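Listed next as structure tokens is one chain, alone, in the form predicted on its own.
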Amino acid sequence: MTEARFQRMKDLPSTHLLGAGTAMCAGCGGLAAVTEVYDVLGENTVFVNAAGCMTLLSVYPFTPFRGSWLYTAMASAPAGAQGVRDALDILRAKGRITPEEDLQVVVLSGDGAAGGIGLSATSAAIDRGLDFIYLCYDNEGYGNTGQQTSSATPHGALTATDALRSGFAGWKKDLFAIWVANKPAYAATVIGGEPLDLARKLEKARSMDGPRMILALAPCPAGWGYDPEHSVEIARLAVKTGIWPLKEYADGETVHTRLPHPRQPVENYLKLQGRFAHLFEPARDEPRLKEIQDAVDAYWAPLEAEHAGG
């Protein structure tokens, strides 16, 4: 068996393929994830970019990618990826490119496209068995247009479309579960603040064929209301509090790659973000805080019980 490429932090790439100086916001968690993903996948990658925050990476006629980049409408990225993959397969069949010149096709999408307007095209691509990686940077709102509510907005979060200023009353859509229900080749959750876990999962996804998803929580200073210097701290707290489970699906089985222990209270994560400030000031909203904590506790209870018994 080949030894895993990423055993320790020192095994991670020390230089980045993605160029610096883009128009992205300082402290963008999505940009951190994309940077790490690109370092693992390498230059022989074509990114099919659905309209969203990452559109700002390109300022015509330049992009920060050393390889290829294609822009599509928000709902069309999986269809664009199909066309690119088909073209590459034809070129290989005709001998016009070698296997070494072939490209890894990656859809780059925000949560708005991934869980909403682009979900139909994505489901169809999975059904067709498209050989691609679907990278979703989940900043839990339509971040590029002012952080309006998306299907990924968490319970209680304040958004630009919350007229009552009381926080989102609904619950975050489980995109990971939706992908797993479609039986892809692979699916995983990651976060830029845990680069070793991310690199290991990318390397695994890279070694496979078929539909594969990498779902990255993307802390957003502008949309979430915090100073950019706290991006890594917030990312790590998302994992330590159990708000963002790190897990992967393959061969019909879902496995958690990190069990937070001891698991911290969710308010340690919430209180650092302006979008949850109304839950603490001018008075603590104990019922809403309890709802959020109870939901996280319910998720982890069977896993923690299994771990304690094992």
Contents of the next structure:
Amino acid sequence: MTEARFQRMKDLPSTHLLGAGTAMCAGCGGLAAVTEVYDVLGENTVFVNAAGCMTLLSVYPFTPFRGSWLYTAMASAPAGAQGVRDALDILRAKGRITPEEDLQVVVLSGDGAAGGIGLSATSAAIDRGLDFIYLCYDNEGYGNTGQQTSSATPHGALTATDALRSGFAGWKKDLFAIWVANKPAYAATVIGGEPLDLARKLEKARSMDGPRMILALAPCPAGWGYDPEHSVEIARLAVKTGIWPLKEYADGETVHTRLPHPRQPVENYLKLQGRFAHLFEPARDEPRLKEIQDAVDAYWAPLEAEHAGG
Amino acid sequence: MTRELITGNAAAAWGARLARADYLPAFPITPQTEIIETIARWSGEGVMDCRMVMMESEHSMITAAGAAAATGVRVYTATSSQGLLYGMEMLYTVAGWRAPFVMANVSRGLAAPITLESDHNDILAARDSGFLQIHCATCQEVLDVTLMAYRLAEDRRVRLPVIVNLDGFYLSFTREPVNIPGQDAVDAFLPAFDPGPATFRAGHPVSQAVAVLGGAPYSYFRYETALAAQAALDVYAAIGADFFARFGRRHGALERYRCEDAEIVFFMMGSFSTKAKEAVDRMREDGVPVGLLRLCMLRPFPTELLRSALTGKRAVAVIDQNLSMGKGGILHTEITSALYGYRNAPPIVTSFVGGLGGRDISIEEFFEIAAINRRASETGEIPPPRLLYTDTELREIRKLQAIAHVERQEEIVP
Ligand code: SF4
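Switch from the form predicted on its own to the form predicted together with its partner chain and print that structure.
Everything in the complex follows now, all chains and molecules, and the chain you saw is the first one.
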């Protein structure tokens, strides 16, 4: 492990590898995460992309990447990664490329592909022990098409397909837990607003082999209904309220890399976003707010008890 | 060279082996499994240096195949029927990547109702995908054409994936004597894959399959692919000439059987053309001037060859082992569009649909088809399309329906 590379904020790269001037919305938390990830992984990377917001990063004849890019389809980016990885392995084994010409293969996917249409291909790639990094920017809906409900939409959030305008009745699918159940080499949650935590995890993932997932919560001004300038604040509040636990899984164990303390009430995070406005206006929806707070409390209770005890 | 009695599936696997395919992403489906199991066995025994990976669907399998070809290895894969349709999105996609590889399709009818037996609706659904399509009638052809397909796919003027089609059961599971060429002879015919500069390597960034904005760049890339597919016709003819010079067997875009002096010509694809040949021989004994034109290459479509082969004929009987709902036989549409407006086109082109889901086409039916065409050419009236079905078959299905009815009544009345 070489996490030692990133100890303090000043260890983070001051210039970015990813080119500017992409078609992403201002304040896009997904783009922030991709930028930070790319800085750590470097240019000897091939991104294998699933349909989503980030597909529009590379629009002919421009690309912001110094390395390579392959757009596949919505459902099968992990299979594309399999083909590229296997081909590189074959070329190396048969002496047709040098080890220096090898690449890190990275799937770049949104939550819609990661938790829904592409979940089968992802699960199978883990089964096969594919040596790749899976980067999911989770904006909690089908962002590229205008924020319809996806399997990652959180409880109570309004989306473009919410006919009753009452907020999503279901609960966000736990993609991290699904990955962990499949026993990958590594899995971690990150957020662009916590760049040091992100860089350390990426550095760790980079040094390992096998299936590795980086799940980045991606604050999304367009889909979540807030002013782009609040992106960093919302990212921090996602962590401080305990809504987005920062954690990592390796060697059969999940460890939390942040214990928000004191944990802020979830409504500090919710009330900044238009998609939750109906929980506050015209009247506070106390039962719903309590439901969300209770779920977050229940998640942290055992960890906080352990921390207090130990 | 050795001569062995092998199935169409084994011939397909031999094609991949002799082509020295590096990579096989696979997903099993009847009647294709023997192909991937044979290659798995060979790579286990070390006689074939091919990495095989079991994918979780055909959609993923075709994605992996295209991605690996785009990275610069020689890829083989195989599917059939529902699998081909499940992967349909990726057929169009990897063809757009201009990723050259070869895929066998073992033709099988499509659901519903679900069946295991052969017809051509599966492969024809891939007609417009950008994959080139070669259709086989014998086990020997499956092997030979697989080798030729790699040359075609990888040719710089083409750079497109190719499907080699063999009919399920009739070819996949039928043993025929096949000449298996020696590896040295194949190596001389088919050199190692040269992927060119557009592959994924460190220090050499490439962006593949990026989005385009607007119709003009989109059209440009689509036209480019279409022109490459058209160019494949001449390239394939040259490859065929080289293959003939080296191996003494001829494979082209069209096969003509006793066509020269024929007045009535059967037009069809695939292994049932063997039955048509037998019918032609029998009718020739009785002095009936019939012949057979077998379409070996569906994409690109050999319009000029077809026109010249049919010049001066009195009637063409198109036999389709497929059915486009609400229209009819697909080959019939293809051939009439190629002949319309051509000065020397045969005046009569008739349509027959048969052989769906493994249904046989009997020799008597070929006789009847020829008779209908002779009458049509005498009267100048084109008969309506015919769906081949015999009285006996109709009686049998009525019996099954009666049983189904009784069963349902018994369920309802306790
Ligand atoms: S919709 Fe959201 S995730 Fe997509 S580009 Fe815009 S801000 Fe980023």
